[in-house]
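First, one chain by itself: the form predicted alone, in structure tokens.
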Amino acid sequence: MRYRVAWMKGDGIGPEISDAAIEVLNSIQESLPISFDIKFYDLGDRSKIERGSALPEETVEGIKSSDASIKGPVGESAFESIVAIRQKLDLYANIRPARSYEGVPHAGKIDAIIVRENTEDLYKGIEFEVQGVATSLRIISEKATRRIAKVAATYAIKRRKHVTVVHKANVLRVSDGLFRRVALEELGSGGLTVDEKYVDAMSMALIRNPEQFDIILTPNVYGDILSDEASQIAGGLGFAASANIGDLSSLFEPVHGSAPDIAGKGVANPYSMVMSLSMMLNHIGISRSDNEAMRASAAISSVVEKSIKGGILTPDAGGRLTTKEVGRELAKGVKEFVQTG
């Protein structure tokens, strides 16, 4: 099969880690009967400067017409670009795995997935200021809550069948009250173990005992914060991938920012981008019933785990390799993995 992929390299270290991931994708094409037609589109700070828009309409249409899309990190224009994409294309499910790897120092052993509602909450961006008073409107709907709870259930069924619903309904009794009520209703049947935590207690529990969590279901803003915390517990944002999934489109990306302070130095950690690529291939495999895409995703995941354990790392993670060298080693490892079965 041949798939159309929209690729936005982004800002800062985005082009460097994108190139490393593309090298891995090329090794997949050389090793398996699957191919990709990659088209590059503008997005982020540089696009805003050069084209007058952080999210050109051409990019939106490119994502819509592709089988899947993937992007590098963007800088200060995140709200105008990635947040806008999520809302324009109704990419309502933000999936952020947090997993600790042998070979990377971590604050605790963790293997969890944060399932975050991705289109509502304060990130609707409905805010205004009148006479020195700023007001932000928080939107939480039954429709959005119910559909993200269904996504959480889908992931939980394939794993440990445990979902933790995170909210602050004791204070935000209307908005979080709705999220809590609808989520618990939706998760109440299906053989799942469901518990709940206030978001402040959850942030503490993640540090104290991260192993206890499996699927964490949250509204948009809480999920943004907790996913960074969970990623740091696992070893850092350089290993944190994510997916934005809707009914018609999908977009995969690293969790971290554009790191302009190290851009161009060749030391950026590409694992988050490569893991995002693996998530993209897995999604293609599931949505298109393509075993080769699933096989490609599994190959990348296996090689990533082995490579991290073997010390194939950039300086930020205790290694000595450059971004290009890590990408080259991963591409080589994927090809060998596929050839040896």
Ligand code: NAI
The other form holds:
Amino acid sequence: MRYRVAWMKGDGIGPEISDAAIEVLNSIQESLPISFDIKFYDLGDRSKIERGSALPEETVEGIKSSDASIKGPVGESAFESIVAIRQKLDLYANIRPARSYEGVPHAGKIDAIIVRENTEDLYKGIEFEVQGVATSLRIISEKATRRIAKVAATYAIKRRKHVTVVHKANVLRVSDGLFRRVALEELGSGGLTVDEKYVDAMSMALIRNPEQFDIILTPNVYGDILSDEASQIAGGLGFAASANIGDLSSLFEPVHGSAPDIAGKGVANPYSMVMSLSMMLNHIGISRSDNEAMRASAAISSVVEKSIKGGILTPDAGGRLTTKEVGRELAKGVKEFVQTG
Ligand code: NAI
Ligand code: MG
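With the form predicted alone done, generate the form predicted together with the named molecule in the same format.
All chains and molecules follow, beginning with the one already shown.
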């Protein structure tokens, strides 16, 4: 099969880690009967300066008309670009796996997935200031809560059949009260075990005993914060990949931002982008029932695991390789993996 892929390289380290992931995708195309027609689109700070918009209409249309899309991180225009796309295309499920790998120092063993509601909460962005008082509206709807709880259940069923619902319903009694009520209702049927944690206690429990968690269901803002924490426990943001999934489109991206402190130095960790690519191929495989896409995704995951263990790492993870060198090794590894079956 041939798939149309929309690729937004983004800002800062975005182009560097994108190029490494494209090298891996090319080696997939060369070794498996699957191919990709990659089209590049503008998104983020550079786009805002050069084109006057952080999210040009052409980019939105490009994502809509592609079979899959993937982006590097953007910078300060995150709200106008990535947050806007999530809402515009109704990419309501933000899937953020946090997994510790052998070979990377990690704060604790973890293999969890944060399932974060991705379209509302404070990130709806309804804010105003009147006479020195700033107000933000927090939107939590029954519809959005129910559909994200359904997604959490789908993942849980395939894994340890356990969901932790995170909220702060003891204080935010109306908004988190609704999230808690609807999520527990939705998860109550279907053979899952469910527990709940206040978000402050959750941030502590994640550090204290990360292994206990499997699927973590949260409203938008808590999920944003907890996923950075979980990825740091697992070994750092440089390994954190994610998916934004809706009923009509999907967009894959690293969890982290544009890392301006290391941009242009050639040392950014490309695993986050390569693993986002693997998640994209897995999504294509499942949604199109395409075994080759599944095989491609599994090949990348295996090579990633082996390479991390084998010390193919950038400086943030204790290694000495550049972004390009890691990309090249992964591309080579994928080809060998596929050829040797
Ligand atoms: P950040 O995630 O860019 O960086 C935090 C720290 O992690 C930095 O020390 C950075 O060097 C390191 N880091 C991140 N990714 C890395 C990688 N692949 N390899 C090695 N080290 C890595 O967060 P920060 O500094 O708060 O934000 C920078 C910009 O990113 C901001 O303008 C923000 O708006 C934007 N942002 C964009 C996101 C997106 O595109 N989805 C998400 C989060 C932030
Ligand atoms: Mg974030």
